[in-house]
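One chain comes next, on its own, written out as structure tokens in the form predicted in complex with its partner chain.
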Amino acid sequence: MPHISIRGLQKRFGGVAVINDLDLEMADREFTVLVGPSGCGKSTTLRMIAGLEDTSGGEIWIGGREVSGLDPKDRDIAMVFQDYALYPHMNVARNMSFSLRLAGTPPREIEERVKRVADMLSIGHLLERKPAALSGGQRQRVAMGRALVRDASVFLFDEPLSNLDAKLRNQMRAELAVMRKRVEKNMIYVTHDQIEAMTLADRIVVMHQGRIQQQGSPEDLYKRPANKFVAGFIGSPPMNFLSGELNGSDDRLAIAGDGFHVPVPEAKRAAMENRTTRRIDMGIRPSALKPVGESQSDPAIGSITLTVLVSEYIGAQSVLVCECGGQRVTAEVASDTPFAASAPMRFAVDPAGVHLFDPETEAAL
């Protein structure tokens, strides 16, 4: 059973540099996704351990063997692409036998796993069906049997519910995480999407302009990002950022700014004291901010002035579109929450829920 271990991998395409010294370990069994923002890498780094791309430098070793110089073939792997990549020409159940048929695997056999990862996927009755007479989310179905009908030992996924409607997206994300606890094996995903990442993985790898900006678990990467860049792109909504200035000292240590003042959380009151520069940058979650009456009021406890601009309603919970000094802010709270739109509304920000970033390195502080 093998283990994934990638030692400092590059990749360029022509003179731009795409891959920068990229380091990645892998544990036999994990679920490992690769996400970040749409082109900073992602199917790159995938392809080049899959083999479809050449690497430009660097090692790629899985089970204990260095596999940059092999073929696809030689790598004992198996990929469910982007755009499903399905044989136009073949049925279903011939899609899906093709390497087992390659392989040399008896009729018998090969009928057998076929059958078995079909009705495993519901699609059992589809088999004789041309891909041009399926649906995408049936598509995608065979796209993920005909990878599951090989006994690879590591699976790698190429964004492969970029494709679907939302709601089937919703739906397929669900049973790929049911079938991930069935099928152990060392799994490689490839998204842009944080959920799907936060759902799906054992380990999450940020990756951002080609380099890992972060690994860990889900947890670890919501509760203590390691940059802004993580801290922005991991949380549904997303984190607010504002500028402001550290002033006090000791336990009346704060950052303040337009229409804010924030007391630093005691942990990290030590390393804020021997800063040079009195600005930071500071990151609350939406559900962070809790709105308040006018008249209470806590030293302990910081505080925000919001004007409401929009609310967007999802349900039990309200996204409250908000401005403050000039920047943007977005605040999720209970829908029955009474608001008025333009007009000033006071918010409680609980300390534990603050980040705090250096604003010129960016880097968690």
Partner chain sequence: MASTRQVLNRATPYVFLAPALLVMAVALLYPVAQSIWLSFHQWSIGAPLSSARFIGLENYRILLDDPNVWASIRVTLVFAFAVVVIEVALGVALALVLDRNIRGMSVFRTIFILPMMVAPIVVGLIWRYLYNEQFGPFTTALEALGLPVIPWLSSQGMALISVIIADVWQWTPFIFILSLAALQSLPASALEAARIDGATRWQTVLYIKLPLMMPVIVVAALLRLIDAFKVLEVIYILTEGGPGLATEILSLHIYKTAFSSQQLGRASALSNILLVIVMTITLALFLFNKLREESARRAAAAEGEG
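Basically, rigid core = biggest C-alpha set you can superpose within 1.5 Å across the two forms. Just so you know, these numbers come straight off a predicted model, no measurement behind them. Positions refer to the first chain, counted from 1. What changes on going to the form predicted on its own:
- A movement of the C-alpha atom of Asn91 reaching 2 angstroms or beyond is seen between these two forms when the two forms are aligned on their rigid core.
Having seen the form predicted in complex with its partner chain, I'd like the form predicted on its own now, please.
Only a single chain is listed, so you will not see partners or other molecules.
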């Protein structure tokens, strides 16, 4: 039986439904990441699991026990908030041990738990400091430590890294990845950052407009997106989308448009046979575009001609922002790739990076 089960969860604010019949099963000791754009309902879902927000319908089960009507303190959960929520007049040790002292835990046990968790988070030398004397990253570690000393069955994280600068966010993300291996408990993590989701999760749940669009391993969502929303949200730089038409037949079937002609990958040809419309949307990962010379040609690979507008240098790689027949396309290339701004440039298309979508339903084909 899954350790956490959410069945038909609903949330309405007045007449506005923000969560619509959400079903979710999480296995024991699984690290699950809820990801999606602002306003998709991921934080509201987390707060309902925590008991900080009332449900409008549905059930929440933790460890075989329905907790939908229980107070937060009775759900055996611990939560890390976006804004740290530390007591400014208490030092680190007292902030971390606050819930244990309220529960009447023996002082010796409190000391042992705080020391163990502080050492795990590399904040053992900060126990006597107050929050005002800590950096943003150190405060976030203390907030995590305060949750971890409780030894709850479920840990909830509500965008804990969003207030940190880029360097600290990368560092804390790596430390979180190490920590989750040591803490063998259920963890539910909310973020709008798909890189955090991809690097931390056992399973990603992509949400949009209060509904789950797709859930699965990071690799599943990247390689086999269920629809255009998931395809465009998972992956950095994001997937390109081009509108085109099917032409040819059988093994010569291709997607064509202004400036591109891409054979339908063999694995996707069967899905094209019974289509009543020739219109189709094609998705191409930026890494699937490879610069080629004019003399190079392989009809099985296909090609696309792009006009480079600008190059974004990011070190070993550059992201070329281009145009193709009025449609915007990005390509990820080695930073020493020669190009001329405003000049046409030809790219081969790796079939493994091609995805096809119905232009009406946006479902993957």
